[in-house]
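Take a look at this single chain, the form predicted on its own, given in structure tokens.
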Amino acid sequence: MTPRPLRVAIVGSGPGGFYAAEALLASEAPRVEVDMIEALPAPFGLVRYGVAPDHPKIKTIIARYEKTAEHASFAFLGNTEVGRDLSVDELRRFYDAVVFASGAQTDRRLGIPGEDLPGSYTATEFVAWYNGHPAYQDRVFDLSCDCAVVIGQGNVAVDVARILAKTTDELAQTDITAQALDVLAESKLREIRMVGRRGPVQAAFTPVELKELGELADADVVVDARDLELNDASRAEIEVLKWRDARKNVDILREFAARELAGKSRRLVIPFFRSPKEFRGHELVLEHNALSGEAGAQKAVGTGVLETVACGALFRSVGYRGIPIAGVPFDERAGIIPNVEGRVVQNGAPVAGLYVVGWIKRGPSGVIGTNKPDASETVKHLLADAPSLAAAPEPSREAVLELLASRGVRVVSYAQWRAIDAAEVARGAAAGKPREKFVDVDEMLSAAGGPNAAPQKRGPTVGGCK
């Protein structure tokens, strides 16, 4: 008799499920069978929810993933929250094995007095609201302010100081949502502020997303080249090689200090050594740092100069985390699944079936390529304990779907969401743009067609970022 397949539910469809998922369906022995699980009617997550709108190229990636989703052996399950409508402990009843690919879905905190004000907000809220995320539609972004702030020198950072600063003419034929395009229209920002906390060679940014900044068509970058006067340990690091980037960056900055002004309507400014405070509503309290330490380790230490600037919308950038899943430990501290090369582990000692990758394995580093590597080496260490894995007691697509069924979980499978996809496709050709995503969880339902196919109201997940 030939044996079956491995059976295995991957949580989360963003790159490093994908990944992971083209790596376990290129095994022979065994073969496997992977049923991809995700909270939202769409896959992708990050690339569809994190992406700017302005960076199309990025998201042709989603090619390989399609050519994943054709596999014979694969099976995706949208619209279908762990934790919501299955628990971990009925996922190890029909799987073999599990792999947790949930992503940094939350921001960490800045723990500053006024954090939480009217006018404070995440990066992760705005870059999902702008992108169409479905659990972030009902957010409010005031932008009748003169000044906004931008905590964080990351390339998230970037993109949320870059979309604020463009013209609605600049990101009107991309799929930015129509909602977010309306709000933006009415912006009355003349300056946007991306603070760091220590100095242009530490800032996380990339060269690309960086030169980006000095091609806007209506917003000035302005530097100050006294920011860019190096202290002896930031000299030291970029001489090394690994921080090349860290050179490229102090070029452009240093560039960017060189140019005189071109009297546009906004300019977007670039501080350095700069740490917040205190948020007050409608001003933003800033303490100037000195950096100490010695290359590559090199801290930011308060100087004990305040600066007070006027900030009437903050938007804190400063890293993320992820979130806890029932049934799943956690490190708290560091807000990822605790494992070692992606086998999850409780006390030191690994718990057998479940696996991670991606930023919940990791921590949120990397570009959208690192997941590829970071994923194989799970998938590696999940084929190798395939022998010694528990076998699921009822390894059937059938008996999930069953049991979806008898909860009412209106399961969308890639078929259906191959008919979303179109459908935006078509709205946004209405519209001159790549595509008009659909923001309500009940209208993907109903464009994704089949049976079943009535919209069903369920709370919003905020699941789909990974």
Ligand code: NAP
Contents of the next structure:
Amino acid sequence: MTPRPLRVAIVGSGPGGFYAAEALLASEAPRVEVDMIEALPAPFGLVRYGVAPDHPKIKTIIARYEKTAEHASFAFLGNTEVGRDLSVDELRRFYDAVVFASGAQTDRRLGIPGEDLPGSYTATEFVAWYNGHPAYQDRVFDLSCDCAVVIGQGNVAVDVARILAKTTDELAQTDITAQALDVLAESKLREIRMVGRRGPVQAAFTPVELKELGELADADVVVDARDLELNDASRAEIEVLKWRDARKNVDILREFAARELAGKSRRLVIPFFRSPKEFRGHELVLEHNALSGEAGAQKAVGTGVLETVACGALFRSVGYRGIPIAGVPFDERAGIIPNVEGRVVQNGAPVAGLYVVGWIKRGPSGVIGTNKPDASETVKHLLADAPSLAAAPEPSREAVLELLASRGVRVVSYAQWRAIDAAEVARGAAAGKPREKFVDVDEMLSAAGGPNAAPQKRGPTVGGCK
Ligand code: NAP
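Could the form predicted in complex with this ligand be shown next, to go alongside the form predicted on its own?
Now the complete complex, all chains and molecules, led by this one.
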């Protein structure tokens, strides 16, 4: 390699991308220059568009990412989409290495009849909508029915159920969008059911998140004590395999089951051992399950007993998956970019210069902090590979910006994002909210200011997607 800094592009600006940037910028030999390329004008991905608005503490991690963004060798290229504005081949012209940090942007499917009927929604779109993601603002959620069902018992399902069950007073001073708050204010829901296919010991939610469901201002939490009778294998999971969260979850659920109804306006019901079989637009058919298999590997097996529940709004929250990027290998089954410890591979062989971090590397698991060791692992390999990487033929930020300008792409810098940020905070202040997010890209670009504050006009694009 030449003595110039190693030029690395990071595609995506969520936690994985920012932890990768932090680790790369800490390197002294080689020195590294990072360009973070983000499709939206705003950074932070999952922290901004995934974390629930009523969990502001989790968002304080942004302060750490801001420090990274202040580094002299860091640049943010917002409003720039790889695959639309720049191809992966072009990235390789400008960068010695590319790290994909694009997350898991779509949902797993249930594969049941009626899944696509009106009234059936994915957690992905609901969460992105209430968090103000511009691509999801056209979604319409009809909450004029009595009963909504959330399928899945992970922490995303808990977020969805909690947001549906909360009063607008509980949400009004969060950064939920004004539009979402208006829709939720009109909600006629009386019952929200968060349904799991296995038992309380196998549920994916964590105790802190579960406990919160018992603290809602105007929703009683309801658990059937019969669901908490554990089979031998489930007891072994707690006692022999020492599943600590499961033990805590069961204790919390027992306390919920023992509660009297307090006569609140809504009920948040947590049924176990049920799988969705068919959605009919106004009702959902569930099959009762039993557990089968050894401790640690118990599966839900249908018993043939069916139950039909009223359900005018179905929220599917059964896990996320990544989406492919043109020019990069993709594992369709797992929904990730295939890799070995962060080095992208194709048919088992490494693809020189391409790396992955975060959910597009390992699938949608773990908390935000999990992405730190995950990114360190990838960066360690990238830096070890650096001497043998083919040097980029045009290793210049100016060259990338010129190409993007020639295509009419209005690149948003970090300073411009700060202007958007300040405008959002100012908009929120009047309503006592931490911010009122812009939900429209052109509005964000206007707030970004700068020499070219008019809505963008895009020129030729790559990949023909737009
Ligand atoms: P998750 O934790 O993997 O949970 C997925 C849920 O869907 C599980 O209950 C799973 O049940 C169920 N499921 C999967 N396929 C199903 C099917 N065909 N029918 C019925 N149920 C099905 O995923 P997630 O909730 O999307 O969360 C993703 C990650 O983000 C997790 O690591 C989570 O902890 C994290 N997260 C954290 C927070 C927080 O810390 N506050 C908030 C949100 C998300 P089985 O177990 O039976 O497969």
